[in-house]
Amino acid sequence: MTADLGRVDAELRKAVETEDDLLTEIAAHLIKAGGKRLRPGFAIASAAVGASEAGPASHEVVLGGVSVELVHLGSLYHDDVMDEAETRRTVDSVNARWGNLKAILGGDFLLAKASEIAAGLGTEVAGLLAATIAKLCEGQVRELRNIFNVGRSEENYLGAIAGKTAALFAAATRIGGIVGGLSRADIDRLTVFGTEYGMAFQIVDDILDVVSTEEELGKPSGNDLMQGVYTLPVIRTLSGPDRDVLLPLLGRPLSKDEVERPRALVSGNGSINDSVSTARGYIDRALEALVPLPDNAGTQALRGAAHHLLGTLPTSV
């Protein structure tokens, strides 16, 4: 899979180039940054569940997974000009070096050109793609509509994760599923592995956010509470015996200073288990979806992604 990952990259950078030279350099920005590449090989996996022997993939599922990786990195250049974010992956943003203008136009492009790339690949899954976009952008305006909201519920949480993150993951296998030619049932099984799998994917990532450093994330840490987004770790801690004492530290912009006293109150109570907890059951019905699915390659590589997810939390946690 290391190899279709160097091809999912090829195709990614191809996919950028363009007459403009501006444009092309903003559109590769992040990708030059690199990433884990984890939607991509997602699709790639899910389309060797259906093969018969181990080898490369298809230059179309190479394509599929250049698709969503494309979507995945249109949001990210949307995400960080709503976030006001001044690095990503380490490197500056684009909103940083460019400005947002040309950042929301980057993003733009980069989803035009996932759109293009997927409608080269059957009409199912273009309407997939399109439908998945709406999604992210659902789940982004129903976490929008909550910032600083300190009385937002755990149901309006996990729906606009669903949209914002899980979408896109279960978009993901399924796409390589039915550019793999697997059977109906099977592309079901592999979508809901996605769903669920990104789910906890985001509750890992708000984790996080409250626990780790900036060095360990690669992007500015504490960033959700100091912009209101009040993830499933807050809102856990404000329906606790912390509430009254986190309550009046909120609801309105943090500085990196202030974010320091919420933070610690957030580590410091039974809401950062609790919220493993949960995504641990998140990651038990994914792994529950890949049961029926033959043993093979890449129902391992799904499986064994499943398993890394949570010890990607540090140990104190």
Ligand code: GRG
Second form
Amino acid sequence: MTADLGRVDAELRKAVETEDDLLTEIAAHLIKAGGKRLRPGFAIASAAVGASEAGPASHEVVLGGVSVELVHLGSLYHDDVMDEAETRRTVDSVNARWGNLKAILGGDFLLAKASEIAAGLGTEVAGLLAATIAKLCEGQVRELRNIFNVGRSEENYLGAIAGKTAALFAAATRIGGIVGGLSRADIDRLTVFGTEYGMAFQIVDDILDVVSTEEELGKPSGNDLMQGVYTLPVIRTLSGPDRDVLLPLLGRPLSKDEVERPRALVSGNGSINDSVSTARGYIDRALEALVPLPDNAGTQALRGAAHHLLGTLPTSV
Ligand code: GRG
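Output the form predicted together with geranylgeranyl diphosphate next; the form predicted alone has already been displayed.
So here's everything in the complex, that chain up top.
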């Protein structure tokens, strides 16, 4: 698996080579900066679920993972423009280094390369990836429409994260299953795993934004509250006994100093534990989807990732 991820990196770098040095540099910026490569890992592990013996992933499976990571990267370029983010993957964001116009074009270029690679893997994969890009946009718009909305519903939150995050994890596992030649029933099981894991992943990410320090996260924390993205712990606090204290503190942009009070309020009540329970429920359903699958290195890797996710929460939570 580690060797397969090395191949993913080599193909990612190859995919963004162009005759224009600047475009190549911009498109390779976040590839070089690292990242966990979770989505290609999920594509490779999913294909391995169908393998009769352990061994390296096929070239097509590696390219399946690359296409998904390129969509992820493109979405990060655009997301950082929207959020005016200064850092990503511990380095300058593309917008901070080259400005918004080049960051948007760099993101477009990554999406185009993802589509080109997916087309080489067949019409089903190409169609799935295109539909997934649309879901990401839908999820992001759903979130944007509720910025600073103190009345944001849990249903709206869950719908938004299903689109902006879970859809791409589902595409990763599904593409791995399709390219790996698994049965339709098993491809569907892997898709459920990716979706449920992706929901838990975003909930955990949102919990960490409230409870972690900047040092722990490696990026500024409390961003969601400052920028008016009211996530599960906030929505739950707003429907609990602390509502009247929290409500007047929200509904507008907050500075780093101003965010500390609402953050302490949201961290200090049961909403964090409730949100952890919700994430755990998604992880339970993700693991359940794997039960009928063969118990091999692929399934073990997916199970391991699911267990690991909850372990990333601070122990005090
Ligand atoms: C252009 C495809 C496209 C989409 C436009 C901007 C947008 C709509 C959607 C944004 C979606 C987004 C950024 C969701 C957050 C996903 C998320 C949790 C990112 C962090 O993922 P990690 O932790 O990051 O896997 P690394 O850096 O490790 O890869």
